[in-house]
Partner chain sequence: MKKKPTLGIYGFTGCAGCQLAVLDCEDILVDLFNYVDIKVFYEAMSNNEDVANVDIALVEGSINTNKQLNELKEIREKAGVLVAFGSCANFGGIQAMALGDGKWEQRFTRVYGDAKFTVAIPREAQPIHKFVKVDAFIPGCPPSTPQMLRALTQLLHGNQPTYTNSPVCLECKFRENECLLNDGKLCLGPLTMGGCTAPCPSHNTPCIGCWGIIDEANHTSELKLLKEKGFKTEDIIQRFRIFGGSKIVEKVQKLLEVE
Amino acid sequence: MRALKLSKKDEIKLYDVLKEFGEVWAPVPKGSKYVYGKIEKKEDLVIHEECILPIIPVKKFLMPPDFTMLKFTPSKYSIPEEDIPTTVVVGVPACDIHAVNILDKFYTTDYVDNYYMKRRERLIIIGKSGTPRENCFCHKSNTSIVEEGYDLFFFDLGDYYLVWVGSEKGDDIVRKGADIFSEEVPKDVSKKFVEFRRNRNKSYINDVDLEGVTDLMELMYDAPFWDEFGEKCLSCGQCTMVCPTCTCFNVIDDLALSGETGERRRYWDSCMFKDYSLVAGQHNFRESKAERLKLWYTHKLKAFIGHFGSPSCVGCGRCIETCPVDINVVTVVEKMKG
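The form predicted in complex with its partner chain, please: structure of the chain above, on its own.
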């Protein structure tokens, strides 16, 4: 890994370098929030000072909300030829890169999901460390620093960005943009970097205490507060849509009128919906909303550790910002800790 310097006066030239590698996507405003949008002009590529957490995280590039998996006839099937463009996504915060690392494990361990892989191979991630937002708690979930999973990663050190190169693709980019990415990093860079990190660590607002929650999930599994949350839950499923590590989907076959040909669709599903856990014979494994909430929080704070070595909550705070009735990691942890 190596580090370079990108002067802020050269920031405007970044778009032209990146667009040589594919479509450039970055946070663009939508109402009072941001979404990842395609950038068409160099002026629209804005690197924000604070962490930007678009409504739907990076997973939208890797697994579209609704797509056709295959088309079939009575005798054969074919996977649609897709022209998946290489996408350079700019401004991804560390937590969301951790989330992509988790998705990588999920979609490639034991069984490789090719729909995921072909998009993953075409995704270039340019991370950016920013000022934490009100709901951020990546400092508590150990996801405020990221060491892998990005191609380039930017730190704002005043009048320049310190740029970490994290992959061969990232290296290709800095070589292509040799006139803006400089090897000559200022002598006091280490000092500034330490200072940046120190200031950043001090600026968190959310101080949710995650210590011991993995064990508490087990101990509090039958606590009555789950039923209180269950009564409040609107089952809107927004938490699962905005969560950067939620991966659940449903698969349905849409037949043509003939009943012979058709297509198989795959779309994001949510464990907050009743039908998600409904099986043949009308049995439902998680009839109540409380049970579904428990499942989700178990998955986020505990169960993933056994499979992949870390919890699947990356501390982005989207559930805090999104749940209309305030069921989120903070309120759940508060209840668990009394």
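Residue numbers count along the first chain shown, from 1. In this text, all values refer to a predicted model and were calculated from it rather than measured experimentally. Note that the rigid core is defined as the largest set of C-alphas that superpose within 1.5 Å between two forms. First, how it differs from the form predicted on its own.
S258 shows a C-alpha shift of 2 Å or greater between these two forms [criterion: core-superposed Cα displacement of 2 Å].
Structure of the form predicted on its own, please, following the form predicted in complex with its partner chain?
Since only the chain itself is given, any partners or molecules it might have are not part of what comes next.
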């Protein structure tokens, strides 16, 4: 990994370099939120000073919300040809890169998901560190700093960006943009970098205490507050859809009206939905909303650690912003800690 400099005056040229590698996507405003949108011209590529967190995370590029796995007739089936473009996503915060690293573990450790891998190989990540948002608590989840999983990573140090090169693809981008990326990093870069990190760390507002939460999930699994949350929960599934590490999906065979042809589709699902744990005979393993909430938070804060070595909550705060009845990591931890 090496460090380079990108001058702010050359920032406008970055788009022309990146589009040589594929479609360029970046956070763009949509109403009061941000989404990842395709950038069609260089003037629209904005690298924000603050941390911009699109409401639907990077996972949408890796696992589409709905796609066709195969088409079939009574005698044969065919797999649709997919034209998956290389996608360059700019401005990805550190916590979301941690989320992609978690998805990489999930989809490749026990069973390799080829649908995921095809898209992962065509994804280029340009990370960006910025001023944290109000609901962000990645400093508590140890995800405010990232050392792998990106191709380039930018730090805004005033009149230039400090650029870390994290992969061969990142190095290829630097070579293509040799006229804007410079190895002549200013001598005071270390001082500016330390000052940037210090000021950013002071900017966090959300001070949730995650110490000991893994053990508390076990000790308070039958605590009465789960029923309180269950009474409030709408089972809308918004928390799972915006969570950057949620992986649940369903597979259905969608038949044409004639019953002769059809297609097998895979789409995002949610363990918050009542039918998620429904099995043959109409038995439901988690019929109550309290049980479904416990499943989700146990997975995020405890079970994932036992299998993969780290929690699957990256502190992005999307669940805080999205849940209409104030059920999220912070309120659950507060209940567990009294």
